[in-house]
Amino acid sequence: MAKSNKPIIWGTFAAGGTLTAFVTPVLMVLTLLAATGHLPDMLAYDKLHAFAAGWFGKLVIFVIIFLSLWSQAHRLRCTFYDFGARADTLVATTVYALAGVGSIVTLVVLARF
């Protein structure tokens, strides 16, 4: 049997959705509440930039875009076949590059807060 690179892919996209799909919905209700000033005092800025700014803060910040990045390149991936571009490895390597560059930015700012 080959060898093939599709469980990492397949896991990071399934990861990715998931964690995406659980959070997308709470970050909308913690935004909306502090919209309408109803926000949870556990929940002030002061607090949340004290967590945001720890070693466990920013663990977390990682991986909720991390894997957001590479499940949405390999949605857009799959989307793009969908359309009839048939250029797979092109779209496959252009889709996943940027979500690499996203990681990479991603850990390079987290470093610097």
Second form
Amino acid sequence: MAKSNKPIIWGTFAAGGTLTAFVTPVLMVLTLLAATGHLPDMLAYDKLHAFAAGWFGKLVIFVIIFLSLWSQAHRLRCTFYDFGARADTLVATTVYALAGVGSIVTLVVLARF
Amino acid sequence: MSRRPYVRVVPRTTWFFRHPRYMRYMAREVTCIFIGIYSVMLLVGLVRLSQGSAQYEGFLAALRQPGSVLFHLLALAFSLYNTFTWFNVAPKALPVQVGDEHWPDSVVAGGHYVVWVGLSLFILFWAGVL
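Please give the other form, namely the form predicted in complex with the partner chain, since only the form predicted alone has been shown so far.
Shown next: the complete complex, the earlier chain at its head.
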């Protein structure tokens, strides 16, 4: 049987779609509060830095950014097609490469805390 | 061969204006642009946080730009639309069968909404907003 990378891509899309459905709106509310000058306690430098320095915080942050990037990259690929772009190989390579770079940057940055 | 198959002409870039259902589909698809940009913004915030207090304060100052507030409002609207559409198809994606019966769609979708509201309240509480 021919091997396919579809289950891996689709798996991150399903997991990431579920994650973004559950937590992205409330995260946006938190940063919207920060944007309007009502900084939530947890987003203050000291507290957020301490959270990112712990293993649990690292795990939470990595899962959120990793799954968000991959699921949105996959949906963006489909959206390009829907808007009439037919260069799927180019689009797929670009969006998955960006998600991959973003994932590696996240790992490297978290390791430095 | 005298066969002349009917070829339905589908405009490549404007097809979704033809039916409200297609428009709703595309509205859901373009949520990825906003959530994707937002994810990159989170990553930038993480990088700034790792660089030190002054850099992170600079990131927070950038967040307070009028354009950022406008982006947040748009992104929140699209993100909520993504959430609602995701939960509403959940009964199709995750049918729960007990014995011979499936749980009603309203129970599966409703369960998602209950967990979502609970989790969101918890995160707001954890962040010191509530």
